[in-house]
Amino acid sequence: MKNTIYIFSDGELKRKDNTIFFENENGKKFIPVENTSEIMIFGEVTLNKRFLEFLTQSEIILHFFNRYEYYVGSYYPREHLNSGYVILKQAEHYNDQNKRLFLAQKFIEGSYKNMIVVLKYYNNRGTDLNKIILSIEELSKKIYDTKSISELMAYEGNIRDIYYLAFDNIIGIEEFNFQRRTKRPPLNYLNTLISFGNSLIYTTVLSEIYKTHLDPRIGYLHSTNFRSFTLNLDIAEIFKPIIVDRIIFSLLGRKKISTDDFENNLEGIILKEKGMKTFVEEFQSKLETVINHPHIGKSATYRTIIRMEAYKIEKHIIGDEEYNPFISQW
């Protein structure tokens, strides 16, 4: 399996012979091309066209984050698995409102069911979340009766608001109380962790879509407009509860991240480099965790399961098999 490279330092990335070379005042490092699938850049890094050409040839994606840890964009090399047939089918499912709504409802189904899986996990360990679980189950029945994407998005927002009510009970640390969802900029510690984790899962899903025939510019829950990519946002909804939220609960529960890992500035509250590295290490570990996949009856890593989700969508739009989202078993 190829690796994800994270760069937190400032420096220069360039091609040196047939490998990637990173250099700054602290030293030099070679990054083996054959073992790299994507590079996440958080530092101030310079690069040139020759380097981008090399990445295209090597099919490596670059994801850029600004100094406030916001995702700002990706260098998405020319699609090597382009399929005109699949793109036409994707567009057909977007332009047909019934077909689009079906897929959008499935993404929300995967999202809320995985929220409940997470909540039941903590409920079974003594945190009383029964009322929140029942409220989500009751509200979720209405998503299948929605007639438009905007109506569906409204229910999704209501479900997520209820879901966030459980965070304070699960975490139990006053300094990390949820209060309300804030982003760009996050205004408290917990919102900073949620935004950072969501950025990581959005880019990870985008990298996995790159390995399929799908075009990431055509999403169904999130409107295809002037944004570059939307399908990754759709698929990420399914995995945010079981990957990002679980990581947050685990890091705070084990006290691996504290208020000392954050700093305040005019852009809100951001993670210091040590906090980012701790989160990223846990994120990578989660992606490499092997679990049993109920759909195929075999073991697979979370990263592979994300890619399989893209394959399932591809099968759906070409008429091979109706799409059903991945639901975690624990």
Given for the second form:
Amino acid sequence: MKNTIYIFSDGELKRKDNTIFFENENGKKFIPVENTSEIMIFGEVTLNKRFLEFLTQSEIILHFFNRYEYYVGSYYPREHLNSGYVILKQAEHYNDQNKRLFLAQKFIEGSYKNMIVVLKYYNNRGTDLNKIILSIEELSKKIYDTKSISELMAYEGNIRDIYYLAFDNIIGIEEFNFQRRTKRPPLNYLNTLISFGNSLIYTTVLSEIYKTHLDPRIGYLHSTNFRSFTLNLDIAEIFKPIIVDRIIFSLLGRKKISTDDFENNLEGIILKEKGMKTFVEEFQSKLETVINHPHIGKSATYRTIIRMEAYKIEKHIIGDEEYNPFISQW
Amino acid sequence: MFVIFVYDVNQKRVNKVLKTARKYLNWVQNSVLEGEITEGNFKKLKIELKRIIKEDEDSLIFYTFESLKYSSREIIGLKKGGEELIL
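Show the form predicted together with the partner chain, please, because up to now only the form predicted on its own has appeared in this conversation.
Now the complete complex, all chains and molecules, led by this one.
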């Protein structure tokens, strides 16, 4: 498995001796190019075109985040796995209302079922969440009857609202009360953590899509537009509860992140560097966690499972095998 | 698999060996590198290195591990290099 490199410090990234070289006042560091698949950049980093050319050759993706931790964009090297056939099929599934709705419903299905898996885990551990689980199950029946994407999105929004109600019970720390979901900027500590985790998962899924034939610009639940990648947002919906939310619960439960790890800023509340590093370490070890995959009957890391999800979508659109989302077993 | 690579080569070729190995592994100390590597990349690395060295003069040693479960790593004194994913 190739590594992800996270850069928080400021410095210069360049090509040197046919590998990646990072230099700043604290020292010099060679990064093995053959063992790297993506670089996440949070610090102020200088780089040049020669370096980007080298990354294209080595099929390494760069993801940039600004100083408020928002996702800025990616350097997505020219597609190395080109398949006109898959792109045509992908577009066909977007243009056909029924085909598009089918996939969108599947993403929501994966999302809510994984939410329930997370809630049930905490329910069994003595946090009473039965009511919330029941009302999500009740609402979720309607998603299969929806006739349009906007209708589906409305139900998804309702499910998510109910789901977030459970957060305060699970976390049980007053400073980390949920209140309501706020983005751009997040207005309280918990929202900051959710936003940060979500942007990490979006970029991770994007990196995994890069290893398949799929075009990340054509999504199904999220409308395709002129600006951004959307397929990664769709797939991320399935994994947010079991990866991001679980990380947040466990970090707060073990008191690894406290209010000291945040700072108040004109742009809302942001994580300090130490807090970000703690989160990223946890995120990284989560992705490397090996679990049993029911579909193939073998064990795999979460990162591999994300990539397999992309393969399953590819299989679905070329008519090989109907897509069913990954549902966590515990 | 995980590999520890140590080399003792003629001074003229030290730099070439280091530069090649750094593409695949993390530098740890003078003449020592280590890291996670795939079978394919390991073969590539060995082929590239064979082209550089003179087999009657230089010596390269690879220690490979299927898993690091039964190993431990202890440093006394300075930490000079090694893998870092968060910079």
